[in-house]
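One chain follows as structure tokens, the form predicted on its own.
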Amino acid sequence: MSWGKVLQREFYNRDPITVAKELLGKVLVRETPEGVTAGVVVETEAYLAQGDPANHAFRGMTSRNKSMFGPPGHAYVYRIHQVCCLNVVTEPEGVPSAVLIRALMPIEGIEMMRERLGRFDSLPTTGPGKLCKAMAIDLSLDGWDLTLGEQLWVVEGNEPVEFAESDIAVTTRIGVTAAKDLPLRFFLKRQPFVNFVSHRGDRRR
């Protein structure tokens, strides 16, 4: 199945706020020997290279966060609380910024996603941990080049979700203790796949 144009390096080679907003409506595709799963990105969070202590690279490079310093358009996958989270690396090589993909609207391989989660969940991709488990994204994909169009990639989508400027909400990020007042979480309103833990600080894009 053709999923549309694969996003290339130039898309990611920009500031993380711009990339976080423009990832909304794009399609994340994961291909494994078991089959293909895919979903429309409906919720993201930006992590800044400067002035953002919630960024994993705030204190410098480590073995865990080294992918953030790599070329734009690569995956940064990390583990927390026994689950993995998927980020896309942004800005030029050496600038450690990224966008966390928080939620998807499933469009392909939904039953496979549910089986991986071990339950019949009507909302299998709400939250970054469930998203990665449902899509079989683990630490083996840390540093993966998303522009290759294989295994894990992001596309424009042949039938993108239509939304207006007013359909994009902006809030503070979820689950961070540092820089928790920065409005760096973006999501599509009226989407059941968005994690509605807190909308404090909502405003339009």
Second form
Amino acid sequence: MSWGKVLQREFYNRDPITVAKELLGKVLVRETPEGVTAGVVVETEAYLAQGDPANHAFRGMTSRNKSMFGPPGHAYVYRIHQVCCLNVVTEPEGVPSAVLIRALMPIEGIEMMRERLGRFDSLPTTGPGKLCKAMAIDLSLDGWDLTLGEQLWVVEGNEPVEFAESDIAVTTRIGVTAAKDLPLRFFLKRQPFVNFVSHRGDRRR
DNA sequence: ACGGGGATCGGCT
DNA sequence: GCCGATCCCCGTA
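Given the form predicted on its own, corresponding form predicted together with the DNA:
What follows is the entire complex, opening with the chain shown before.
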């Protein structure tokens, strides 16, 4: 009932750029008493422990970002502008780095996602805030251990979307004001569920 | 198609 | 007090 091999600690215990790229094509699963929602990860961003002023942990540990300082493979969920965003924590405990999940291709529970959004949306998981609302991911999941295979986790998924290394696009990150020139956003080309905002470096669909 | 603005909240200075 | 790792709506075209 865990939808295949649950990604374990070693997967996350690497640098955030590697994890951000390898997360593409994996499946994020969310289970609540209401049911299961799941989607293929198609867009991510890396936030580095060193030299990255856009990282919430750039100026040290606070009550908000403490999950990033914990062991890899846990969630870092924070709130911004009325919505939550989901990150996975990378690298060893004490090294504050993470990968932001920005978009999914839904493969399970798309109707439930739309109910949670409160409207019909043909793309209910484009954007980090929207996908959290669609999957009922909130601050109570901050620090959650993603390797347990309960409530919130990531599976190998047996490659539900086929792509090659050359299908991965790399651009600067969306919405950040600091370190806006670092090429740390990764997404699958020709994937309609990738966040559709006009952004330097994006390709027309 | 694109851009501007407002909503409204927790975390930090 | 201020300011976002956002989203949606509503102008203009």
